[in-house]
Amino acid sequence: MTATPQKSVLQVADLHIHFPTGRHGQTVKAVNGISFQVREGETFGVIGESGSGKTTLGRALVSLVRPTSGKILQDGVDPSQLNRRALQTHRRQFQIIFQDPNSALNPRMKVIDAVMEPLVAIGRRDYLAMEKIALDALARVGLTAEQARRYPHQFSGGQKQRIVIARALTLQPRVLVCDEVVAALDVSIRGEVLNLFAQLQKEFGLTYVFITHDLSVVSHISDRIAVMYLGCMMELGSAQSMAEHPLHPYTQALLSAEPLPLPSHMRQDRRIILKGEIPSPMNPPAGCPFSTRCPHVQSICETEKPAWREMEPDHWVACHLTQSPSVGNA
């Protein structure tokens, strides 16, 4: 893991992203009021169940989705205030890698052309210069010039993901949002791709926002981890503090569900079973989003949304009960 620098390359303040449904003015509250910062050079992990809003957040961080309200600053710049030409230039520094490399690559386009595509999109016209940049990027991710002349169907899933990474590198970004980038890969390939990300971060000084539902992945690669639930951020802290001393009941439940590579007689019965269903994002609870499933719920949780508080140095949590010994020791 990298050292924790202080300069922020992404600043998010009270971010809301709502999508209209067409049903009597109802909206899906995909992201519902979150605030945090991503520091230069770090790997910022975002974890949560399906439907928690983490993918929508990732798209918003690279200006693919416009905020309904709130603000995102990219290296101190509000992209929503830029005109089209200025935005096209600015957003090159903030790229995203999607989960499925098969849908990210045109099956009728050779790999070399796919990797050059971002350069063409920004108006580059010197084919030989673009080809050199693309081949250099492919070499960085372990692919040869001969492989660059092939089509995507001739590659494995791990190789396709390397191609997508190479394509993002051609624009020399400062920040890469990685949305479930190893979820579709075999376990044997997953480690190779994660090691590649670590090498590229060291070589280029990249900042990662790593979105995943896999606890083992996010705890292995992240400097800090944010936990999302129903469009809200429940907890944020260093990977070590989150693993050793989670403060929010939802984080504790997630960690208790992580499989342990131990014989059954050596495991402790620590699993926290959450009852009930995740509420609809069209009609979230009035108080804490987790109040309908929390094993420690109290009356205040159902009526008042908890404040986002720094309970320990660089460890934030949104919970009315974080000072309760019964919650801290769950």
Ligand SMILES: Nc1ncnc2c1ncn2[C@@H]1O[C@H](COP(=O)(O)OP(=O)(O)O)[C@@H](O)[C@H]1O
The other form holds:
Amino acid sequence: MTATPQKSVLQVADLHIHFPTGRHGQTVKAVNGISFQVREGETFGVIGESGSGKTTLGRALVSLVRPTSGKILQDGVDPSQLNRRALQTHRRQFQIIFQDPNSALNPRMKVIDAVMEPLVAIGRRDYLAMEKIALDALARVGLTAEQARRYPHQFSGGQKQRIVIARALTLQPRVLVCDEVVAALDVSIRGEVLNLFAQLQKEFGLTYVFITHDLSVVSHISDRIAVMYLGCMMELGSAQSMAEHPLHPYTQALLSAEPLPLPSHMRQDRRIILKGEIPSPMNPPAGCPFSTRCPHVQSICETEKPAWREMEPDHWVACHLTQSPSVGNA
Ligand SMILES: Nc1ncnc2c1ncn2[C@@H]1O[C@H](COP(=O)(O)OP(=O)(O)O)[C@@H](O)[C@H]1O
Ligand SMILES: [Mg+2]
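Any chance you could show the form predicted together with the named molecule after that form predicted on its own?
Once more the chain from above appears, this time first in line as the rest of the complex follows.
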């Protein structure tokens, strides 16, 4: 958690990312028109069920996938306007870490070499200086020089994820997208790794986009929380306002579904059971993406996509009904 950072390091405007499926010219609308900003130094949590487009969004934020339409500005810069050389330097500042450290680490490479790899990849050749950077990064995540000489299989899952974090740090990023980074870890060590993220944020002034399907993770670490559903952003607000008065019926259902791991002020009194399945992202509902499952659905919801509105300072929602007394906690 940080003070009141204001400068935007990521500005996303009407972002669409559609993948062709090869079947009858259809596309998967993985990200379907979302707009938000991430502020310097904050932890921006993104929560959503599997398939809601979180990973695609995260990859786009670090230029690993191109927008189909819309814009992403990284620190005010549109990466699609940079030439190859400028892009290489620019994108070092925006790194991503994924769920599975095993797929990120080459089993035949010693830890020290794995951590140095990004430096080698950008063309550095000064071995001693790189080694020092790598050992320093490993020390920051709690690993010793002696451990740096070992191979990945000699480490636990939590330690391997620490190695992956150290590797991302060597390029001195400003923004780190963390995609389900504790999901594969034993519950008993998740807290430890989350604490490490918090500590590194303080030390390096990092900005995090913290993607997870696990509400208890996001609620503990985030300054602000965005809720995704079927490629759309449904609600965005400070962790506190989202917890105290979630405005979107989908957020309310999410919060009510897992009361136990949540801090007491986030628990909902009554469990809201959603009917039906998430529709296919190849063929999303015409109006509100949540209209087929929303307990409050009305006819406008089935025909018109709700606008993304700032209902109160810094609390955004896409719902036709937020002013209706039948919705919301008020
Ligand atoms: N490279 C791709 N090609 C085709 N479809 C994709 C690709 N990447 C993701 N998708 C689809 O986009 C949707 C969103 O996926 P993803 O971003 O991985 O969601 P999440 O991380 O929330 O589970 C899913 O339906 C997924 O199958
Ligand atoms: Mg994912």
